[in-house]
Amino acid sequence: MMTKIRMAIFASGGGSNARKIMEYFKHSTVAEVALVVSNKKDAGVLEIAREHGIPTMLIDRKSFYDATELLEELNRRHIQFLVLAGFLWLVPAYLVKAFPGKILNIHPALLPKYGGKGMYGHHVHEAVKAAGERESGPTIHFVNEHYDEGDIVFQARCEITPNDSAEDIARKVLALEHAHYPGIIERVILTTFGSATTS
């Protein structure tokens, strides 16, 4: 008998990666998306969560950084694993400590290049284009107290041609994100929890 690992997705935007994760785990015996957390009340990801019947939680900066409100809610919902999918705030130390080795993020560049504060979305792809890079791709990594500095779990690569615009690069990288992120999440959960997923 399998006991599903309960995960929460944190997202700030449209939620295309979150949608892929929700679809991937909809019939999974390994894990389920039990909560979607966003810091923007008009984020598209909230509507996607509603479509999938997944509870949502809206946070503000104060409740995220200054209080235990979020942690209490995650504990109340028995959340065991956190996934960042286009979430733009730096994860506070108390959350990293509460979920050691159990928070994954995806970054739209080949870290350690093009990471850090302010490097998200189109900013990343424009920097990659400006530098004349020949390849890019997503990096999936564990989260620590610093932007984009946690241990790397997986990278995928795509070729960049001189004719590619930043938008072209974004499309190529996003396709790789959609293709790989859900499966890597599952692999990490199985590795992290191991026999804990069986009862």
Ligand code: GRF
The other form holds:
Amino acid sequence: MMTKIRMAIFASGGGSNARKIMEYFKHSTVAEVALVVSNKKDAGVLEIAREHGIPTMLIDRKSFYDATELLEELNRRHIQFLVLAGFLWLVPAYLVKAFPGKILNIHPALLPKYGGKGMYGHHVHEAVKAAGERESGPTIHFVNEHYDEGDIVFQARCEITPNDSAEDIARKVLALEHAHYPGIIERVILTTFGSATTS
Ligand code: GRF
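Starting from the form predicted alone above, please write out the structure of the form predicted in complex with the named molecule.
Now the full complex is given, and it begins with the chain already shown.
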């Protein structure tokens, strides 16, 4: 008998990656999405979670950076793994310590280039375009206390032609995110928890 690893998704925005993750893990024997956390009350991701019957939690800056409230809720729900999917706040040290090597993020560029504070959304793709890059793609990485600096787990690449606008680049990169993020999460969970998923 397998005990599924319980993960929480953190997202601030539309939630297209979160949707792919929820859909994928409906059929996984390895893990399940047990909670969706957002810092925006009108975030699309909350509606998607409700469609999937997944509990949601709304946080403000205080409950995110003060430690107790969020940690208590994660513990209460037996959350074992965190996935960031378009979550914009810097993850505080207490959370990194509580989930060592158990937080993944996806960034829409080939880190270490085009990462760090302020490098999110269209800013990333505009910078890639302005630099005349010939390729881009998402990076999936572990989260530490610094923006976009944890160990890289996976990168996928797409070609950029001179005619591509920043929006074209964004579209290509997002398609790669959707194609790869859920499967990589599952692989990392399997590697991290190994035989612990079998009871
Ligand atoms: C993605 O581009 C991801 O790389 C970045 O935020 C975006 C989230 O998009 N971290 P969505 O909300 O999943 O559509």
